[in-house]
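Taking the form predicted alone, here's one chain by itself in structure tokens.
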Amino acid sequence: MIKKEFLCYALSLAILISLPYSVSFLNGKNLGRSELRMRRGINIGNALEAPKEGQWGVIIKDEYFKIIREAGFDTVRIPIRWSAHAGDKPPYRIDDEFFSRIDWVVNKSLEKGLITIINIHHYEELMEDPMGHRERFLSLWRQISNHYKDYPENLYFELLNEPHGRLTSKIWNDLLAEAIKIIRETNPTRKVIVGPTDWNSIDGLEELVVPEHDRNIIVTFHFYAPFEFTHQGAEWVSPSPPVGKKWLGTEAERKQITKLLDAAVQWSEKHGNIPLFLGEFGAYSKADMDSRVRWTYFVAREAEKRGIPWCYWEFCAGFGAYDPKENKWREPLLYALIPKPNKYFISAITDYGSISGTGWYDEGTYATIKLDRTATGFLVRNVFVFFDGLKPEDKIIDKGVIQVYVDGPREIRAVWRKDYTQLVLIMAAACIGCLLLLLLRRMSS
């Protein structure tokens, strides 16, 4: 009897212990994207991927990592141009002084508990002549992986930023497989990030091939859609998209983003639910701040909904969320990335004139929304009619001025109508004038 009870007890205990693992197995399709420890990150760009640190206006300061961590980020991506600091001939030795500088930066980041990603960035020679630089690329990773083999698991490797040009998918798939083999010799379990060709685009995922049985591979993609908005006025783009493009968060604009993110998730699911990582996204500073905040907030939240960790481009340069001159965060962008508790974004949108009041407000307060004009145009007038998106708690102060109660994210849109009165009057006056001229001619003849 005792043996029977003991067997029943043991069997019950075994079932209870194995249950979580059984559930995990049954839900295996959901494990990949949820198991990553990184969630919200930021790139420290325009520094170590410049030909020389400081040449593009950014030198990484020790305090940056404390600032980033205290703001709520858990991940830092550090783009690095190793190719500018290594020999051109075998064994392609990386400069000791440069290695020391990277060590310092990596250690400062890890000290703050940040997941730290180092990559090979701006290896343009590889893009132009992939076969000619194949061995040099592999040698760089042999040296990097050996150098950091004893570092904590919070240090991640990213093979190559934005493969493109003559580095086709076929060549890249072969090269990345060889690079991963080299890394695994000294770093068998370290997280390794790889991305597709076509500048790490979502469209390029279909041609990406990664090792099937390596559980420590993460696939990255970059997101800058719509390009004419995110890169307006960008000096390095030729031709540069014209400045003035807004992102208002219309249904069509949102669908463009969600459709692409859904495509990335579908690719992941089709490939064993491989973990995804949004390694770069951002809008250049020449776009208006309100649009940048709307776009950034939407992309970040939609990525999070899909279990995709992200890294904003970037910390303190042209896309920067941090102002290095004022030594403070650009709060509208920071809150778009990491929403502050009990603080909500009120979006004020108008098709004509300008509107004030867009911004982040404390819960329970009022945001004042004001149009600069309630009519625009000459022949065909655009006349303001009402504000769409109001609630009973909101207050109408005057025509074109309201106070919106902050109880969550709100979007207020000014609705306008076309007024043709002026055009009709002018046309009528012109017709009458013509008729009078005809009458006068007839009378004089």
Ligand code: BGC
Second form
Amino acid sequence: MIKKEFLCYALSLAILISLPYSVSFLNGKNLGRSELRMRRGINIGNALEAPKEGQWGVIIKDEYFKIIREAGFDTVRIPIRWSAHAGDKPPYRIDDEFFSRIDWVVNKSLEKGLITIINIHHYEELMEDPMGHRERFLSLWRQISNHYKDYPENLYFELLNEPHGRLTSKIWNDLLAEAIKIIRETNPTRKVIVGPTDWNSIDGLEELVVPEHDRNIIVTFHFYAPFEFTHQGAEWVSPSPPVGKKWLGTEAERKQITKLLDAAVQWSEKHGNIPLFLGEFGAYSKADMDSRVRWTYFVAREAEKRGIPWCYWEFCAGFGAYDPKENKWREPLLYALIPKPNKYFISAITDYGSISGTGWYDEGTYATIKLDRTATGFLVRNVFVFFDGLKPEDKIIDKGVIQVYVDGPREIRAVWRKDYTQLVLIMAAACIGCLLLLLLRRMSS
Ligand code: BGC
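In place of the form predicted alone, the structure of the form predicted in complex with the named molecule is requested.
Below is the whole assembly, all chains and molecules, this chain first.
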């Protein structure tokens, strides 16, 4: 009797101990979030996903890959509009010339040691009519995967950018499973990236179903929150969010971002720690540069803290971290993405007028921060009072001018007060005027 009871206890204990292992086994064995080789990447956008390369102002140049690699990125994502370069009818043949162009781009990128992601981008017809384009989409992947089957493992495939519209989660889950099956016939171990519907949003993850027991699947999501900030003035969005929205990095603003990223991590943990990839994030150039730097730095670091590799949107167009006319990096953005040791961002914020001198500075130097004026407004005047966030090492040069010592990231805020003197004086003068008028009338009647 006692023996039986003991056996029961021992068995229950064994089951309890092995529970976490069985869960991870049942969830499928995958790479795990920290095992990916990608870390920091950039999208070469607006080139090959335009209806024709060059039509959106970007033609990929040989030198770009060297520039990107030397800046410290290890990955590039190359959006491609295959659907504009393939037949409309079976067998939906991809143009040889277009394939050669992609080969050239992929080869140049791989030669520079960059992990290279190619995807299917802007397949709008598939979003509108998923059933009508199902076979064509699968045929594109059959051709692409067969074409690149002998390529090095640093070439990754991403199934489809931002599924949305009529391509619902149910249809997409089925289609992605079919596409992966086709790819696996010729590329059994290649990394395949797949993302949820709702434009690859984190919210869409809940409905995403990825094949179990495939160690080489990576799940991607895109990040543009808050949208009114990142897409202010974006011509392709209707209605376009108004320009002028700043991102100051307040607690509430930070929380909005960390909450979303945490939700992505939780989803991954629930699915056997499936690796995540932040495939696009960025703020359009119509936002002010300081806000873009703060936001970009924050998102990139928060992703890194969670073991999520990222790819900035994008290299040299509207969100560009690189200026193709000047042939140089926009350093504020580059350093936000790939921080330089001993270089720190000196941020300064004001509600009135403008402030200069913010940017990346070397440790041990001083940043001169200057307000362009110390009073604004007419009846109710805004009067500058002091700079908040100063340390004893900083120097006050003049009212509205300071030198901030660079010993780490610094955040200075101009504090203003409202001055009603002018308004009160004018109102008092008006009252006295009225009284005098009344008095004069009385006297003359
Ligand atoms: C789209 C781009 C767009 C970007 C930001 C990408 O997925 O393909 O056209 O600029 O998202 O909205």
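Just so it is clear, the model here is predicted, and its values are computed rather than measured. Residue numbers count along the first chain shown, from 1. By rigid core we mean the largest C-alpha set that fits within 1.5 Å across both forms.
- Core-based alignment between these two forms gives a C-alpha movement of 2.9 Å at residue 440.
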